[in-house]
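For reference, the chain that follows is the form predicted alone, supplied as structure tokens.
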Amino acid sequence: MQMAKTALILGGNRGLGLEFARQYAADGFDVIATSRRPAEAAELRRLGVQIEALDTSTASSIEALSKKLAGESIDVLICNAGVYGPRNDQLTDMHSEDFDLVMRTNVLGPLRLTLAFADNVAKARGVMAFLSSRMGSIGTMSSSSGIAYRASKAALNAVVKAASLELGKRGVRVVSLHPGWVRTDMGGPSATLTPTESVAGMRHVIDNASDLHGGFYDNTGASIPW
């Protein structure tokens, strides 16, 4: 009998990354979901996944899930950690800790949790996908809207092309993702798809990370110039 697969689903407790952990939970997957409190997070349980606590700001809680899950086989892993920052329409000064937030939480908590997790991924030969966004393209960028978020998700992409170079070698393929515009809390009510749409492609592209090693994908499989 075959053994089910695993994803990990760091930041699985709204928006995308509770998409994710619903569509891979009723596709047979066994799911992990992280969440700042667990105990909060009442839509992931009744889904049924395990939930585990994971602040990845802080590097005490990615090593002690790390300790938690050492020696799993982690077929899909999807790093959803993100934050917007200050909201601007063009270039401006801002607040150290306002930066260092956006940079700590998108750029640094993902390189820790892709050296935290590469073992249990590569054990599997698996995936690695992270959520970036088109707003981090420095070949697509027409505004200096966002500066903060756009500078962090274009260091984010610059992680995983690393990571793609280096972790390849041990069969893990690395993709860095861009979902769309999504009605999601950071996204707002006007955007165009829903979870469970953008979600759905974004898996679809995961199934092929096969081919698309190592490049910046968007919801619909077209690539992004990084």
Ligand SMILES: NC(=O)c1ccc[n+]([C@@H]2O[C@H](COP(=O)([O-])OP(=O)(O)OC[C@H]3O[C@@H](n4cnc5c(N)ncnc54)[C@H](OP(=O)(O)O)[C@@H]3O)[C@@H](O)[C@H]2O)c1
Given for the second form:
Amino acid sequence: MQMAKTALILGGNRGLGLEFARQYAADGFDVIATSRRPAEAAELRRLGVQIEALDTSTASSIEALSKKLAGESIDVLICNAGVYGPRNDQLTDMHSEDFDLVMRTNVLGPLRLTLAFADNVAKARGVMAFLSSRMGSIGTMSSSSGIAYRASKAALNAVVKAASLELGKRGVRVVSLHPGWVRTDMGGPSATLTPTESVAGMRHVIDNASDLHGGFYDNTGASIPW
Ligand SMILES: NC(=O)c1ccc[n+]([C@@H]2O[C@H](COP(=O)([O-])OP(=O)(O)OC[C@H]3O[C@@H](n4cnc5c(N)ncnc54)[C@H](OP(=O)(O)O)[C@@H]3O)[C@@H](O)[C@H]2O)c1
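Having gone through the form predicted alone, I am curious about the other one (the form predicted together with this ligand); can you provide its structure?
Next comes the full complex, this chain leading.
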């Protein structure tokens, strides 16, 4: 009998992360999904997936989960947790704490998570997918809104590219993803896509990661300039 594949969803209690957990579980994967507050993760509990505690902005929390999962083979790692931060329309100063939170969550967290789970994903010769955003694309930028978020996702893309160069040598495929504009707490009610549509598209991209390694793609598989 073939062993089920394992998907680790980092930031899986709502929005796109929850939808990834739902779709991978429905597809027969063993799903490990994280939440900052596992006791409140009712939707994940309903799915019957393994729930683990993780705050991606805290080194000790990442280390604790890494130790707990040591030796496990992970076929798909979804680095999803992210925050938007200050919603400015144009360039504007902001509190250092607000800026730091965005950078720590969207950039430093994913860097640490890459290192923490590299062995697990290498063991499966699996895929690491990072939830970036088109707003981090310098090549297509046409607005200065949400500058902390834009800067963080551009920096995340540099982390992803660097990870692809290192981990590619160990058989790990690494991609940066833009989910589209999606109706979640972050995307808001006017967004054009449902989480179901967005995640189905991104999972298709992830399935083709061996051809897409080291690149930045939207939910339809179209390449986005860095
Ligand atoms: N929705 C869109 O249109 C859109 C577009 C482009 C890119 N994205 C990206 O897609 C990803 C998911 O977005 P979403 O729309 O699903 O956002 P969301 O609805 O705001 O959900 C964000 C998720 O990240 C988790 N999270 C935030 N900070 C965390 C931390 N320090 N530690 C652990 N978990 C943390 C949240 O957990 P809590 O419940 O504990 O806060 C929640 O599960 C993000 O990286 C976002 O930047 C979204």
